[in-house]
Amino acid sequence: MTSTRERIVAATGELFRSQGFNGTSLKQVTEHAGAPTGSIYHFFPGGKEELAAAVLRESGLAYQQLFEMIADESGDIATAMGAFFTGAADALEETDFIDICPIGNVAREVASTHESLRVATVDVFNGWANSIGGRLQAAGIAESDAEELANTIISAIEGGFMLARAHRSTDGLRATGAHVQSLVEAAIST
């Protein structure tokens, strides 16, 4: 059984994926979570912005752990990257192109207007970059190259989500994943 806090965070993440930060009201969150309005302020005294930062950080960590699980199960980091993009494309199709990741969605929307949320997204992206970069280094890629490649991969997945949603097709995302896999293979072989 999930706690009230967990239901609130999960409901907010779902709403952010489909409606964004500005399109989501606290009333919608409480209705979607089946929680009393006061419970949001009990768990998140800073209101919507504090709740949003928690959703971003917790969702970001979940996606990082998903990537790490895929990487652990794959034979190598290049194959893991291809599998991650393929899984993302499959998830987009299964959800009828609702953005499966609220981090990029919210970052695009509020990075210039809500400093605490901008910082939360930077923290998430840095965590992803460190995770990917560490695995790239373990595969033999120099630290500075691994860092640059990790940021390229993150940009590719977030941009791929945006293009897939706009085109209502995952063809480009899948092609990007194959290209990223090739980039990683080439970087390892140099």
Contents of the next structure:
Protein chains: 2
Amino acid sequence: MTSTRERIVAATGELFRSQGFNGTSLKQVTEHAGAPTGSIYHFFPGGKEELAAAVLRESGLAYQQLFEMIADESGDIATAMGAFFTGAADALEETDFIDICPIGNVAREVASTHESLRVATVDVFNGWANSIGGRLQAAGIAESDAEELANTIISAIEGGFMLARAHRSTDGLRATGAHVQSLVEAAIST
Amino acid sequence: MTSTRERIVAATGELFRSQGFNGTSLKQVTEHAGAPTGSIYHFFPGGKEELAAAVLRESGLAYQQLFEMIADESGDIATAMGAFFTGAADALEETDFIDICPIGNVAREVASTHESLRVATVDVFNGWANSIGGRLQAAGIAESDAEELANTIISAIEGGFMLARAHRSTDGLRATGAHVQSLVEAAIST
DNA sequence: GTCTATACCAAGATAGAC
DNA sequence: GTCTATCTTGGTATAGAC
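Could you drop in the structure for the form predicted in complex with another copy of the chain? We only have the form predicted on its own so far.
Once more the chain from above appears, this time first in line as the rest of the complex follows.
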């Protein structure tokens, strides 16, 4: 029993994963969501841009919660990061290399063209950085170092997703996960 | 005295940097290049997709040559990587955050939708990986380790570009450059 | 709040004169 | 090989009945 709004947001997120922002038409959204054209403008009067902002913020939060869950289960942050990469790699393989962060897919498309969406992606990235950075600080890393390391980790994740989708292989992504894990371990032990 | 073909490719590359593949229209290309519509189809009978493939391959090669030049000047590969990140960060700031790798901009847009362009991005990434990996091997790192590290470096570069454009700040990119440099130093010293 | 029809415009691509 | 005019399609967005 999902609401029309939820179906529209979910369908847009899925399409963003495989086609990005400019590559996704609202017609495709309505078809996948099983909703009429008018519903998009009923729930999102600002049209495509407002819909996209909602998709970015909501799926960004979902990924953050996923990370928090993995971090809670893993005990220490270094192995948690490794587990996050492994889980993402598995998900990619299982979905023929499309089930991947829609935020990163859209971020470079809109950074210079849609200011409201650029801001939405930054807000999401900052939320992730706070989440990861907090865990790093809890492991004994100084605040400014933790912040920088968190940003590097996010860079490696998003860049790793890019290479994995291009190569249609997760080998590099898994190796990058191991590199990130060792980087975190080194930062904690110093 | 640039040829029409060169102007078209250059204009498309610039537009890809700020708007990506789907966000760039052929009309914009002709306007920026000062060329008529027909010229695009004269030089690139395959239309937008063939033009894009040429842009990706040619600018990919240009970045590879830029890296080789920096690596030659820097002496050791670890400081070369740091210099590459710093140079990219400077270029970003000087151009209001648009002068950035068009390949990475386009890669995630086309990976699941335009097979010929996906292949073009992979070829470019492999060229970079060989270039960086060769330098790492020359510094004494084993072949398979060098290959994996090269891919992680490329991930960090492309992901770092993404965050820098979203944040409109190069602080994170510079910090990531330092992290990459230390990762390379650690790999060499073991 | 749901749905259909449609307005309006920009996209990629093509034809054919020069 | 250059350029203009145009075809066709598909895009976003809106109007208005129900």
